[in-house]
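Here's a solo chain for you in structure tokens, the form predicted on its own.
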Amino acid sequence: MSDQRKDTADSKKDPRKIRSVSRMKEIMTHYYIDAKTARDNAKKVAWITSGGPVEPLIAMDVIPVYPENHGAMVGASKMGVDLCRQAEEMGYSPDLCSYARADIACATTQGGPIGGLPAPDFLVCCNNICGTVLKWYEVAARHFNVPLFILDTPFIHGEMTEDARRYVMSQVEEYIGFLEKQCGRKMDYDRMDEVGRLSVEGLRLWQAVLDTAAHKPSPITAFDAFFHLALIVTLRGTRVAVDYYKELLDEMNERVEKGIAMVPGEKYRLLWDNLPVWYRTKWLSEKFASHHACLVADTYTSAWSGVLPLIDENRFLESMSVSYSSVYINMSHDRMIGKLKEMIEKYDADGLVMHSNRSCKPYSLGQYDLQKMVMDQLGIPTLIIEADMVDERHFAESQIETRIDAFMEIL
């Protein structure tokens, strides 16, 4: 039985199962096959950071590959500990991001869930998500002996200044020139415009999918969103991504009409902050569901579509400088609390769960300040879970279970 037919059959047995999962798996399988056979088909591969500007790569017919996405796959496959240990044996500190450690180990051993990533022809690094990626991509550039382009974005304390916008825009122009040199041809700006429009359409559809969680009961949880995020990161700016999210949105709206609750007997609605704990998403989902709690939204999966108000689809390249600089973790706490307030109100959240992620310092540093601001300004209870997104050595199940139980008692 094919995956699609199996998922359809399963959804009839359990209406909570999302049919589109099989389509997502199919798309991602073809994507990785295309990336691994790129040289056979005279295509180039670029490694790029998850918050990096992928649209120009798509416009130049370069296959983008995301080491961070691969790191998430490593975590979900529960291969993180072994790979992180391998990186530590190579001399990398256990305090380094577990995505970086896992991917560095995979690059040298061709390990991991898909036998390593295809070797890049060049790398594109944008530091809007963290500073670690700068050194991580320098390591990769040396290992593969390929060029590296770095796009530097200023930290956004308030509103982005005109000087900052011009600074980033000048780098966008350099980025285009870099791609033209690597690909041996000029940018087709008509094609770039079309990719920009598809990117915006995909982002709007993704946000519409997330917004179905505002319905009570919610047809989707943050744990489902973690899985379905893949295409808006990996293939943003393609017709494939747009068509997929149309299908997923139709399915979510159908679930709303039928009153299908992802968490049966939904009683509490929670917001998640930070990256997932990839190796324990099922356990956490079931644990919260046992308390009739649904994690209806999160700051992580909404980060990509959160910049939509800053993008002009008719002047996509020009607006990239503002939108790519203004992602959630590249802004001040005052702006973060504003985003949290908007989400708590939109999804009518009863509480906030914060993953204090040992790996992701920019996302986690300051969470205790944000926790206090949420409680003082918004008056809702909060829970902090200490863990790591990939390295299971930093997950204390009994301690986390006790904290969740105690948190749910006060809601």
The other form holds:
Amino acid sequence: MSDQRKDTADSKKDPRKIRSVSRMKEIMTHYYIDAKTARDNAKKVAWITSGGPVEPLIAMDVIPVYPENHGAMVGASKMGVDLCRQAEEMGYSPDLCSYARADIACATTQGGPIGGLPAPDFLVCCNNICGTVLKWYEVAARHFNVPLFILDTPFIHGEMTEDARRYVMSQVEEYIGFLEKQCGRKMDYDRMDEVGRLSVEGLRLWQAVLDTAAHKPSPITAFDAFFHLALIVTLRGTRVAVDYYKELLDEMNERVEKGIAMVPGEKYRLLWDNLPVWYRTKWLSEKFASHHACLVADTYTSAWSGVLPLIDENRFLESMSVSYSSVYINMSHDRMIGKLKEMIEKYDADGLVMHSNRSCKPYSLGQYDLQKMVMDQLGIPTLIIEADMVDERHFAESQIETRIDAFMEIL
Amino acid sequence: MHTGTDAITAGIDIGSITAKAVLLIGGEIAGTCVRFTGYNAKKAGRAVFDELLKEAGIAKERVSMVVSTGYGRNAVDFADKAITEITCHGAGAWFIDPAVRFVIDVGGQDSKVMRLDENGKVVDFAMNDKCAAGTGRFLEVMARAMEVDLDDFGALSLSGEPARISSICTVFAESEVISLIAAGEARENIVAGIHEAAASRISAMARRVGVVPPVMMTGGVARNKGMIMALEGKLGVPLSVSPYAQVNGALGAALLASRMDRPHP
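Next block: the form predicted in complex with the partner chain, after the form predicted on its own:
Below is the entire complex, every chain and molecule, led by the chain shown above.
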């Protein structure tokens, strides 16, 4: 309550504060309470990867829990170094993804910002985001002694082939069978259709929120998007997410009408690539704002809604094989550069800032090539900063500050 | 405020090891000064500035604009503006030779490369990250391990056939060097190998940005002939060395200060 009061007070003082923030915190708190008390309410909990097909879980009334969202919370609460170190003491390599290290440490010590995640009844792992999740989820399956379902999405080089589509589709069918076995009842396909429609509606609203950044000045920055993203990851396919993003979109449209700029005196518009540096979002946001630079968009928060054109809301399960395989980091550089170009034009960006993320290899591999492509083909300056999403030991403040300052001097 | 050709401006570059200062009077270098940074960057900035003015015989009040740069740039509280060393090194190299299109700066703690346009403005750059390989510090550690004076280190490398040093990490490279010493490898070969290793690190970074000749080398390590040779070999282009290599960042800062001093047309 005191938090909420503070938010209201702040928003009266500063029109730039996003009012919906307090509602978002409330939803996330309820979500985690529900998940942690699932057993008392005879509900099942499934851990699922951030890019995994969550809609069938929602349709089966299973509570999805995201170790990666939890990893982001660990990072934002600046608890990453301690937890990563604990995992390293257990024998995990410091080169392993910091989400994985933090999660493994939390699972065994009940540490972290919410005292660990609720234990899973089963696990769902989709490798459309990386290969690390396979081993990470195998470790979790052994630790909790629960079944693991793996959905293997082939990497898309050019177009997704018919064979690949059929291969993923057959796994979607197996996935439904797996869920029916775990839950001890049949899938209600009418309910599944409804969840699919809600998922699409939520994704459309989220994309519309992100698109308000095309206005000058932008009512929102990528740093805000990093925060408001949580529901499209965790509660995609629910009415709660749809209602929330409606509210957020209304607020953003209102800001556009009133001409409220998130970065006062917005002069430069930048695009961000890769995951946030969770423990330094405030510092980075202030650093860019001090140069009157607004991070108008990013490749990360738009990754979920980026596949919208591939989803057929009337045949949701069928189109899932293509849409879940076609996420941003599961495709070739040629397709990535296409996406980047689209975004640079749409948001009228003056520059690109790439976070070379020590943890996220598939996202960071090839950034130097992409950087070159962007500079050669689009002629806009790019900056690469080296850090990590959760492990603060990889963040060198003065070096990053010099790079950002120099980049802004070039712009 | 001085706005004519007799304008006096200063650039202060606070690096990790040394603090440098340059005085410009009417577009000419009127004095330079270098001293150790030590623990307190703020104090170092004041001290190097005071010494510069004392040597040049110029009263502080006559300096119309001061620009600070380097890692300690924000600690120089009397500077009118702080500008990053990237921009300053570009400007400094351009001041010495306006034809220069590419700058390789190797300092104590970092190495950086910059591609310039015809006005000396930086178009693209890269810096080493969280790693001492390919920096002055790397050479310093290695010279100590080899018991060679840093000033003779580069010259010694010229007479050797590079021994293979595979590690890119300063700490591991040092243990490799010690193993080579134990194995009886000739000192000059090891020293040449050390220069090869540092040069390959820097040249990879340079190629990432795209080397466009003419190329100028700046920073304290530009005094090391072995590094120049090794880099020329790796990049396949001749390197010119700024006569003001060590104070190049401060020079650029003083030049940018003089431009700020000029009234806008």
